Structures are given as C-alpha cells and as structure tokens.
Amino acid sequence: MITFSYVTLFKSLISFYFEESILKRAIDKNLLGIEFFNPRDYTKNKHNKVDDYQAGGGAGLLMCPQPLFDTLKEIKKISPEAYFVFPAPAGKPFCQKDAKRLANKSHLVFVSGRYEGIDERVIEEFADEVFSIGDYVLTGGELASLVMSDAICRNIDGVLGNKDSLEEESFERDILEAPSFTKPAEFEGLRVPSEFLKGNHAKIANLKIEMAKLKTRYFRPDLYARINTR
C-alpha cells in the first residue's frame, strides 16, 4: 500500500476528490491510504497565524517556517521513508515518467502553499522533489497535488481494472494516445475508420501506431520532433 500525506491548511478541497470512482475503490481495496496535516494545528504564534509579511518587502503574505518546518519534522518522525512533493510553478514540469517511477514509493507527503507561497527554507530543508504541472500560477497548491496524485494512482498495481489499458494512454512512448471510438460506426455521417470494424487486430494496431503519431504531429509537435529524431 502506499501512503498519499497532504500538508495542507484547507483538507477539504482535497478529502472530497476520493470519494467517488477509481481512487476511493483503490482505498476501500487497501491500495491506497490518504490522511491529511493541518500547519495551523502546530502553530506557536497566539493568534494560530502560518503566514507573515515577506522580508525585504513584497506583494502578498508567505506560509512562515515555523508551522511547516514543526508538521513536516513531525511526519518524518512518524514514518522515516516519507519522501516530500513541493508543488510550484518554478519545479520541473511532472511528466508521466515521474507518475510511474513515484507509483513505486511508500509514503508520498505533498505540501501544498497558500498566499504567495512558501518561506524558501521550508523547500531547501526538507523537499526531495518539486514540480510544476504548467506554466501558469494557481491560488494555492491543492490542485496540483491532487493532479499528480491522479496520475501516480493510475501506475500503482490493481488501481485500474484493466491494467493493460497503461500500455496504450497517451505519452507512453513519448507519443500521444491514438484517436478512439465507440458504437454506433456512423453518427451523424461522421464513420468509424474502416479497418476498425474488420477485425484484423495486427491491421488494428498498426493503424493505431500511425494515427497516434499523426495526432502527436498535430496537438504536439515538440513530442513528434522528439521521436522523430530517434
């Protein structure tokens, strides 16, 4: 099983997301164990504040160390292989290799920021990985969190009921997932390809190779350079 740690000052913007489908399935199966740490539950300051003015000056109010630094002391106390996720814009952007390689862990802790952000000491003591999942810039960190936590669930064994379908999703290969289609094969004058209907599951996949290819060509042409050098 492993252990999704979510450091977070509003749980319920994350809690709600494994109620319902796939994840809470993967919970109720002991896959998957989730549990929450509130920085304002460790506190010192008399008024339970986790944020302060920036020094040197600056726009907005940062989550201050001392909260985190005593939350995240504590987690790695309890459990020594927690290894640490610092959503933020200025992380590595999280790929699908990373989903896969981070499956393999037992206790993930995200730390999720509020207000403009997170005091740097917090980051350089205890971080062991930071990521971005776009160049924009979010309210707070929640959403990133649950974003990567979505996809790192998927790679985990007996999370999906078909775990043959990984092998096709989109950036496996560094291509995109080809175009898919369901009954009825014409809809609106708009058919199914041909060679869909026929059966022949060699003709099938090869087809698939080739469309996936054309769509990463179009949706991504920074991916289709990147195997097209190879």
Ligand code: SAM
Contents of the next structure:
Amino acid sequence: MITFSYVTLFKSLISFYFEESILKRAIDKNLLGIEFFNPRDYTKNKHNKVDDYQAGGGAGLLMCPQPLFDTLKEIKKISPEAYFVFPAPAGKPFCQKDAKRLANKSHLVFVSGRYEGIDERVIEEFADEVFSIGDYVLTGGELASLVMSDAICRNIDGVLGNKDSLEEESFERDILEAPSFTKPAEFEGLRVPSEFLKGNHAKIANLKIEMAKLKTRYFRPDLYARINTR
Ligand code: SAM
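Since the one above is the form predicted on its own, can you give the form predicted in complex with S-adenosylmethionine (SAM) too?
Next comes the full complex, and the chain you just saw is listed first.
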C-alpha cells in the first residue's frame, strides 16, 4: 500500500480524479490511500492568509513559509518515511523512469504551489525532489501533482489488470509503442497491416519493433537519436 498526500489549498481540484476508473479501483483494493492537507489550516496569520508580497519586489504573491513549514513538519512527524515531491517549472523533467522509481516509495507527499509559487526556503528545507511536467507554466501545482500521481500509480503492483501492458508501453527502452489496431480488419477502406492478421507471433513481434522505431524517429527524433547511439 502506498499513500499519496496532497498539500493543497484546493482539495477539490485533486479529489475528483480518484472517483472513477483505475485510480478509484486502486483505492478500493487498498493498494493506494490518499489524504489532503490544507496549509490554510496551519496559518498563524490572524486573517488566515497563506500568501504575501515578494521580498525585494516582483509581480504577484508567493506562498509564505510558515503555513507550509508547519504543514510539512506535521506530516514528517506522523510519517517519518514521507518523501516530498514539489512540482515546479524549474524542476527536472518528470519521466517514466521517475514514475517507476517513485512507485516503490511507501508515502509520497505532493506539495502544490499557487500564485507565483512557493517561498524558496520551503523547497530548500523539505523537497526530496522537484519535478516539472513540461516547459510551460500552470496556474498551480494540482494538475502537475495529478499527472505524476497517475503515472506513478499505474506502476504499483496490482493496479493494472494486465502487467504485460506496462512492458510494451512507450518509453520502455526509450522507444515509443508501435502503432496498435483493433477490429474490424478494415474500416472505411483503412486496413490493419496484413501481417497482424496472420497469427505468426514472431513475425508480428519483429514488425512491431520496426514500426516502433519508425514511429519514434517520426514523433521523437530526440529519443530515436538516443537509441541509435547505444
Ligand atoms: N513563478 C513561477 C515560475 O515562473 O517558475 C511559476 C509559478 S506557477 C504560476 C504556480 C505553481 O504551479 C508552481 O509553484 C508549481 O507548483 C505549479 N507549476 C506551474 N507550472 C508547472 C510545471 N510546468 N510543472 C510542474 N509544476 C508547475
């Protein structure tokens, strides 16, 4: 069982995602537990504020250290094995290898920034890892936390019905998954490659490898260059 804790001012932006499909089943099967912490519940500001102007000037507000320090200290006290993940545009790119690695932790804590972000001292003090989900700026860390949670969750043993599907997926061995097809064999004049219909599994496997390479070269020349220099 792995626990995902979300430190967020907006629980409802995250909780809805666990109400359907695979992640809901992971909770129902006790493979995953989720919990929420709102830094506003920890603020000592008499007006309940959790944000303030930037020291030295600058556009917009930042999340203050005190409410987050107290929230994260509390989590550490309850759960010494808690592993703190901060989504941030400045983080390293989150990738499939990270999703697999983090699926082996027992407790992940995702700390969502809002406004212009989080006072850097919080990140310096608590972050085990800082991840970006892409080169663009989101309004808050909730979506980024969900993206990472979803990718991590499907790598937890028992979450996916068919474990084999993980092994054939994109980014295994730095290559994209081969194009896939279902029934019917022909639809509006468009045919499934004939080799796929003949039942020779060795030939199909070889064809899939070649198609996966072509697809990678077309869509992700950066990945393709990597597989070709090994
Ligand atoms: N001022 C910050 C900057 O320029 O780097 C952007 C802050 S952003 C408006 C607010 C929050 O959204 C961040 O603290 C982070 O939690 C989240 N966020 C925004 N873009 C992200 C991205 N590409 N990857 C991960 N988290 C992101």
